[in-house]
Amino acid sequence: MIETKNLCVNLGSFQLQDINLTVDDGEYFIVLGPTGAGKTVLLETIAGLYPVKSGEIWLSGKEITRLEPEKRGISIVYQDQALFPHLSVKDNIVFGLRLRKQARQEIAASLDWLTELLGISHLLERKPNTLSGGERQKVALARALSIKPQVLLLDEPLSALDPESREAMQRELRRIHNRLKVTTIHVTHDFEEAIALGDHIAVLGEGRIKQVGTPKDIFNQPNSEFVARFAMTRNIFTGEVIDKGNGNTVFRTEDAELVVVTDLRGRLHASVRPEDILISPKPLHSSARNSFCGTITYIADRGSTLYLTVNLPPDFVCLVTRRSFEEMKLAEGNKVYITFKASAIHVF
């Protein structure tokens, strides 16, 4: 288990501040942010490249805050892999392994063992600047598994890859993290990788943690507007719940009364995914309580799925795959009709 304790970094112009994370043994968990929300900053703290000012980092039990860097058993691999380029691919994974001065046939058992796990030991001799992205990442992954690492950081490690590799990559990610079971802190601000990949994920914004979850209470029980925009919930309104006295609640904006589920009253925020709604040209036979008709005013195409935005108003973002768009004859003017649970609709 890895352990930060209110934990604060002060680079001057930037600070991380109380930041308090629990990663369990063999968990593969996700800092999720923006860019400049501090998530490198944080990884390099835990691995020891950063002072401390105030707080705690603590591993199996052990306080490791000021521990020197090459004493945690903490590897880190960055996004732009950070491979010498004048060595092979070889001599790159056992770098680490001949700095600690081990043993050449215990070099020799852990390249087998690594490249073998990998699939890369028909590049053992080729130099980085030959392989494809994927490779160096893979490679980069080699080296940092090499000293057999208690925690494994990853900094980013498919941002700069093509959508096809990333793709490839995750999948390689899961398959050595089920079988390995290090424990794993990856960083990411791709919300789709966060939501792939990991068993918990922090949100982190401005330097502090603004939600931990799971990635469902994430993707569906965001805690704040910052949380909600970043997990791509896309509609999010601002207003006030009330009792309507009917047994309904309602959640009032300025210009539509929602009916929602929730024990909260007052001025709050309320999100709907575009993916739970429901659109149609013709009024459904539904039990949703919330239906509404409106006028298609934009339409992002995204290849398989198109993002429909329904002015009503306000503005709904609604998500439908292609065969639906083309089937309904969606276009921009056209008059629709709208339809979600209440139950869909997360109060906060």
The other form holds:
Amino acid sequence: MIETKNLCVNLGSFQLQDINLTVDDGEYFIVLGPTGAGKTVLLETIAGLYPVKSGEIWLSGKEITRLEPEKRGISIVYQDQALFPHLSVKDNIVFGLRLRKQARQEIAASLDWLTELLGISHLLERKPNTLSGGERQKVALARALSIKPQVLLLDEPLSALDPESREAMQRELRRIHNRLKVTTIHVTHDFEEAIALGDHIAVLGEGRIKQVGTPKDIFNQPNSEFVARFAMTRNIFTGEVIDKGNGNTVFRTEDAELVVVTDLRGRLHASVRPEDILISPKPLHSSARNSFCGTITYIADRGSTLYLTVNLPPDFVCLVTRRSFEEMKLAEGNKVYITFKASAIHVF
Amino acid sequence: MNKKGFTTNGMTLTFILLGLIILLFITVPLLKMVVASDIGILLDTLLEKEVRNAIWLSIYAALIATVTGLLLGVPLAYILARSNFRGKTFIEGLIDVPIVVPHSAAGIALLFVFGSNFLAGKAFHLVGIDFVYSTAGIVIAMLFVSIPFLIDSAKEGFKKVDVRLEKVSRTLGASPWQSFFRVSLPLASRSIFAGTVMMWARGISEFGAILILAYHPMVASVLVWNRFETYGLDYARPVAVLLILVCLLLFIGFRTVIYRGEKA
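Right, the form predicted on its own is done; let's see the coordinates for the form predicted together with the partner chain.
The complete assembly is shown below, putting the previous chain first.
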């Protein structure tokens, strides 16, 4: 188990403050945050490559806050892989094993095992600059795994790859993690990547951990506007929760009053996921308590699905499949009805 | 000529013309002196013990200066490339001072520290090293005037090594020393080598500071001047030609090595 306790790190222009993370053995932990949030520095701090201002880091019951990086057994894979350009793929992978003065046969066995695991046996004699992005990433991963790390740190491992190899690499990360169960901390700015890979996700923003939870928690119950925006909940409104009597609670934003289910009161945020909104040319007769008429102002075509912006005001983004979009013969400027359940609105 | 979108127009033609003038300015005097020399006289000169000793001393003393420079200068270059601290710019400027001061003045300054009446001179005298009229004096004169070339070049080399390579090596189990010798140094080696060659060449060609500090034993550059002063142009020229040839050979040799390294 690796733990940070009230960790503070100085990044010059801003600080990481009160970072409290607990990552269990064998867990795949995601740190999600926008570019420039200090994600890389957080990893470097955990690895011992960046000085701690205050707070502690614990690994398997021992405090390692000031321990030298070479004694931690925490390896890192950087976004651009940082392979040693003067060494062959093979020498890159066994770099850490040679430092450990392991026997020749032992090193050869580890090398075989790693290159087999990652499917890179054919690259051994090549120099890093002759490899593709995906290949370099696998070599970097092999090098990081070679020392049998207690914790593996991945710094945006998929961001530098083209979409195709990114998907393949994402599956590869999952597969390898399932097989080796190395405790992994993976930082990314990509929400979908986080959902797909993480057992737990910590959202990092404005120098702090905003929320920690399972992907489901973060996706369905963002605890702040920052997290919600990151969770791609596109419809986020600022407004006021008002009691209407008779157990009716509404959230008023601009000119719209949305029926909501919440115990919170006052000025808050509300969000509705685009896929939870039904769209129709005529009013729908359903049990859903929110139904409004608006105008389609923008259509974003994503192939098999489309995002329609419907202005009441405010603007609602709604997801429709291509089939229903074509059946309804929708176009910009059309008047449509949008309908969603009170329980589909998340107030925070 | 048309690589990288290079087009010939009025401006580039003018630039080429101006460039040719300076190229001629560099090559003509050197070539003329070499070409105009009588091979027989050159060989005779080379057979003179005084000449051979002087050339050998130049090469040898500059080599010692360069090795000393490597040991003391490369660590400093690394620090300057890797860290930021108050006064760093000042130190970087300080390192280049030997390039800008007149070398005769540098010689006098060195005399004030390493002369037998002064502190460092007295200290070294205790361990049997004297700087005035000695090879040691030639070495420190060369070291002083040529070290900036090595430090600057090594610094640029280290700057080009991605810090994260060192960081990765640390996480893989390398101590700072191992990280330096296995990652940073090999990756900066070409720049360091280039700086080493520049420093050596600059050491061999030094004249002013050596003249002040150690006229004797005579290095080649001092010998050229000595012959010119004592016997005139005709006697100075063969020695000068030989010195130029030696320097050119060394320089071309190392340039080739570096160039091959770049292609590989």
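None of the values given here were measured: they were computed from a predicted structure. Definition used throughout: the rigid core is the maximal C-alpha set that superposes within 1.5 Å between two forms. Residue numbers count along the first chain shown, from 1.
- With the core held fixed, residue 66 shows a CA shift below 2 Å between the two forms.
- Relative to the superposed core, residue 49 undergoes a C-alpha shift smaller than 2 Å between the two forms.
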